[in-house]
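Take a look at this single chain, the form predicted alone, given in structure tokens.
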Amino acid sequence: MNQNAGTVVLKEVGKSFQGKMACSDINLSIREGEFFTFLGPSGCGKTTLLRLIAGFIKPDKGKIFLNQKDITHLEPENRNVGMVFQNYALFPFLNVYENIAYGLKIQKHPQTKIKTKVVQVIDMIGLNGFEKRNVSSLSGGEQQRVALARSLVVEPKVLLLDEPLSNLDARLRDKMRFEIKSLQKELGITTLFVTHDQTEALTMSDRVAVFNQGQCVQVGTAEEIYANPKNAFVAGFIGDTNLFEVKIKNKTAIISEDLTLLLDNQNQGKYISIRPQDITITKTDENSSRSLEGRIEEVIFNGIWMDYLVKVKGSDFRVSVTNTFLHSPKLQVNDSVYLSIDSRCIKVID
């Protein structure tokens, strides 16, 4: 595993706590510079590894290291390493300037350079105008950013995020994920971004690590990720998709005794997943040899998208149509379709 500068490397750690395993055998490598993401459902582990990682809590085995310097028992303060709190966890008795400039103060800066860094980073986040303002009558946003000019003013070579965003309603989540990702970017600062929201993971990172159970079941880009889920879990988990457990034969996905779908390849594995969009709907049978027939059950209008449940012989197919002014389909319950699916479209996963 390489060990470049800047980097967190992970060895085989492992958290439990009064016996019940919360993040068990994770090995991973995080380049210098990039936007890494744990992504996975709550009590996952992720949080509980970003707290390993910043030495809020200490392994029971496994090794965690920082520019090659073993830090798995250094003290939080002594690891160079920035957090953002989901709660932001601000100093309601101090203004905008008194918090941000907290770490710097403790850290013993002369009040030149702690002003002069201040300054800089209140610029950087656009709060200018609001040193003197207290953080309670501060918007989430507004509070979002002292907490992320609050860990980035100590200069960090890792920063950490546990899910900052959650408590944002949802227009300030996409504004601040664009804000936070710019930043990020142009620092060129180490990060590390916890999530449960598939959203967030796909948008904002360089590279994702899927959680589930304690466990990091798969790693790669968003597009590696979302493209081609190792399993069931990470299929259902990363997007929308419809997954039918099956036995394969002679290159064919057996669903049912009277509903089979041609595969592209042998691959051998206990179910399949289709993306939504990869389906075609239509109200005539434009490919008989593949099409199935089926019925709508429910329409369901997303603004971008327009969602169908077919029935499919007993078997329940999610279609996603862009609602475009032209050719959004105008179809409704109870109207007779036929769904065409690419073979190149059907993954099988274990």
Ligand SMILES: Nc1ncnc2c1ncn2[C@@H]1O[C@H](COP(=O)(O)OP(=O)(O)OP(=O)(O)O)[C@@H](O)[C@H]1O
The other form holds:
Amino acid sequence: MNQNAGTVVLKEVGKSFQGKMACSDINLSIREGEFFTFLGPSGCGKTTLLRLIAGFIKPDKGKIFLNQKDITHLEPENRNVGMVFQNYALFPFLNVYENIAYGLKIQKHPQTKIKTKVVQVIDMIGLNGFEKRNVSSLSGGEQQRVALARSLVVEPKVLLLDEPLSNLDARLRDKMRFEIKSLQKELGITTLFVTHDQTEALTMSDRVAVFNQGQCVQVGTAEEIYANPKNAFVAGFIGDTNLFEVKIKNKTAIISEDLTLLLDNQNQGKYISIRPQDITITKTDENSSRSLEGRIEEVIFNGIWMDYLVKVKGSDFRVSVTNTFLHSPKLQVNDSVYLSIDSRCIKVID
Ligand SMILES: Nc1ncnc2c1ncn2[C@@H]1O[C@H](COP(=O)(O)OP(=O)(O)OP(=O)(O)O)[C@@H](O)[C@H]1O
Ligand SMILES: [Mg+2]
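Okay, that's the form predicted alone, but what's the structure of the form predicted in complex with the ligand?
Expanding to the full complex; the earlier chain stays at the top.
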């Protein structure tokens, strides 16, 4: 299938419903062929943004461009944008073939062309033999494929995917994550992917935009956002972290009167974030002046990780240690332990 991927630009886009802001002041520039993810908690405006880009609703403010062309007021069918909805929204009275052919029929293509294209996309998505099945008799994963095929068959320049994996069980979700990603790569189609699942965002995306309460808080690659979260919300939303409200004085973060941590630079901010895997936990004090003495309150076995919840002078630290066969540190609840943290791993944030 020949796809010409598109660029999508949002300029100061805002939308309210009954006076309540759903998204505001959104400025984004999505590159050709990019896998771009909107990540954020429920109700932060992700679906609203996709519907604005697809044209099902119009913004109160701002402009939307597809390949430099202003599409803000174009009808959905004239935009060249395909959308897979949060609940798939398949037509329950049509079979698999008819569901997939629907968009081409609306565009009034000749029957022979419709057939060729539908067969091609059914093959691509691995649904051969399902053509006559009623969509309500399909499993969640199969419905998801039909929804994907239905939007791909019209060869959109941009593909919008609204939490397409959220209704699937964990194993199927992993499999479809991989399949969607490789299909996207193969087609080179610009894809906007919505999720509230940080693992999906981190593993699939070229870039991620993190949203909170209708606003875009940070945009970057998964690594950039994970390593340098812009504020406490992002730090807490992407990956587990130890977040402390602090006062900073003379390169020292003061968590409480008797609990302070040395920083490696003069940064100012309201919080510090320390990833659980950046803390070393030992039974004996190996770092003397720099270690924090605490007691284990909880031990959580996670397969790959052991998580220890450690109380240090009234504050809680989560420490993650790789659970290798030869080197797991046999620690138990109530053990007295020492934590050491390299000052470079302490991120100061707003
Ligand atoms: N048609 C509508 N009428 C009134 N309010 C709406 C409408 N659509 C969305 N909203 C409100 O706008 C806000 C953002 O909704 P949206 O569906 O974009 O969130 P979301 O990020 O997709 O959430 P979720 O992860 O739960 O799907 C919510 O407070 C929602 O109630
Ligand atoms: Mg939504």
